[in-house]
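As a starting point, one isolated chain is supplied in structure tokens, in the form predicted alone.
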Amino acid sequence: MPYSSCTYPELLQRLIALDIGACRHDAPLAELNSWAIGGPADLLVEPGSVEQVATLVQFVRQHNLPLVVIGQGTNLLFDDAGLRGVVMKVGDNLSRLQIDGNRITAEGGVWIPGLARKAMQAGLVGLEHTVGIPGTLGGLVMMNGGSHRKGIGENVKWVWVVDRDGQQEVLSREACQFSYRHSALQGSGSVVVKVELECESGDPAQIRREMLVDLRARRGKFPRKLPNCGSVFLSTAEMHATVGPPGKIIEEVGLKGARIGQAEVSPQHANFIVNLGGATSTDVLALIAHVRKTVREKIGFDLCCEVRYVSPAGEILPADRKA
């Protein structure tokens, strides 16, 4: 019998009985993402093993419950109404890491800056560009994230996932079909639980110097004191070659400092939208729509979003499709 007729406190007790990690009811999503926006999630689960991830996926599928998987929540905009379903947080409880020669095996909840530093200490080259990205490995692999137009997929050897049916599967780099800020994993319903990365050997001192240069540039360039999700809009190769990156375009059309409610286009970097305090998802979506309309009218390019909007029903889509 489906549990959809049960109350969420009752569902919580059933999940606790399954021993699938830490569970909470009415978890404030604003505390689980870097924008500090969003209403309550009916259920939050933080599994501590691949087996617990698989059990949770099987549970929500069997009983037709919405499931949203998050890491540090650095690329998500949750709705002010929250989420009527289950949030699975792949974080500290699933963050074991091992280095063997030039290969790193790490679980999906590993924090990216920490991973980059571990690689540096082991004299491994290739992950320097990730040192300033405040997310988790599973999410980074899912969207082939990175910086300086590089992507984590360049170093991926194997990816372990739990698919939408709760079955474990191992995928090769080729099967993941990495491209700029995209992979075949997106939209698949799979959860990235472990990754094997392959790097080249290098000088730890030189790697550290490169990381410090990157971090200094980020400190001077990007807003750090106000809640934000990082880059809001996606930079395509065509746009970059023709008119420049999104931040430059938005600044050129005069929208640095533009504000709707408590959401503001950062005066420091125009591809960041900051929460001035109490911003809502409605504020952010309205500001995204305003930026896109202005850029389209003045520059002729459609800006698409890197950031993903999460609806109360658990639907995840690029924020420009909701704005």
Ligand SMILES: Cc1cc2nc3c(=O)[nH]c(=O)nc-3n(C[C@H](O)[C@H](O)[C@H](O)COP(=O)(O)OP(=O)(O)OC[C@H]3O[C@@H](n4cnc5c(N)ncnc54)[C@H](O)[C@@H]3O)c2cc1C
Second form
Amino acid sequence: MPYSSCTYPELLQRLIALDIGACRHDAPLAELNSWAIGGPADLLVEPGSVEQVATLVQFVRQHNLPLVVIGQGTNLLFDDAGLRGVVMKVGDNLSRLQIDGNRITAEGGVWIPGLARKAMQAGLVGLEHTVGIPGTLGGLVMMNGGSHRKGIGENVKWVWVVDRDGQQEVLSREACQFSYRHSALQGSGSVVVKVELECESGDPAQIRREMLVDLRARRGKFPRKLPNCGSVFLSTAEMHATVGPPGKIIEEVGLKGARIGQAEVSPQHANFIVNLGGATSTDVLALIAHVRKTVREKIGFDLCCEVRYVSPAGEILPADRKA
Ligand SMILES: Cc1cc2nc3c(=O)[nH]c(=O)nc-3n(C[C@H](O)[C@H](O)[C@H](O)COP(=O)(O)OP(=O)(O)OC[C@H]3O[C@@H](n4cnc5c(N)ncnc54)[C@H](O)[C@@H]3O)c2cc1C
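Give me the form predicted together with the named molecule now, not the form predicted alone.
Now the full complex is given, and it begins with the chain already shown.
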């Protein structure tokens, strides 16, 4: 029984009656993240409009249900026990995009590699570093994700959110307080529904060349065949300057290929943990804890996670705070 006095099948019927987008009961979370890990979510909803997002947020508030917002699940570790609450997937159903001069206005569910290519075709510079990131715009803005020491926040002009009370709000770049892999949106309970990005003008052929270089480098460096969540540990500028990037440190302490259960520190890139087949969240968390302990003992540095763990009660926290 959820916190609400209704059963989940009853809640599902109420959601369907609200015409809120695609809804499901008992949705396997393993199918909703790139690690392919996690038990069932009691309810999964995929809204197709900002109004549906707002209605869903109000619904979960009224029924006192935990709510977890996800995009492509490329930065998330779900628990083997799943989620006793509602997952809102902001994905293909909320992915309209418009380009007007140097400005791109895109919904939260837009897929980043597709967005980067559209910017390239329109001769817009600034998003080249995102072309290999397999998430959504909402997830990228939330995490201030990017590569080559850049973050999407540098191009953000405005962010439209539905706040935890179901009210729509527009936030400026300054209000989002972007910093390395961080934004003020984290932990706010807000859902990113639309973003305006500002770019410079440039030569599509040159932008395309830069993107191809990035994609080739990724293909050479990163594991591609086994499920993973990208970089597990944060790589801050301070860390680079003192001890070096996490992949190098983990390799130095001899943990490339280390394995717990079906989770393995990738032999290809030590900042990736791959699922060899049937890995559990317990395996991954134990491996994260083992890596952190070894690095602390041998190098004297505390690694922090970029990857977020989602508890069965819907709490989202850096995975090292759970491991
Ligand atoms: C192979 C691989 C390579 C990667 N390379 C990079 C890289 O180079 N740089 C980088 O920064 N990241 C990288 N990542 C990690 C990941 O792709 C990014 O963090 C991405 O932006 C997450 O987007 P997502 O849609 O998958 O978000 P999710 O993983 O679904 O969610 C991440 C966080 O954002 C929140 N969230 C998602 N959507 C919304 C929304 N619409 N509104 C509110 N909150 C939301 C979630 O609650 C969660 O806290 C990589 C991952 C993989 C698997």
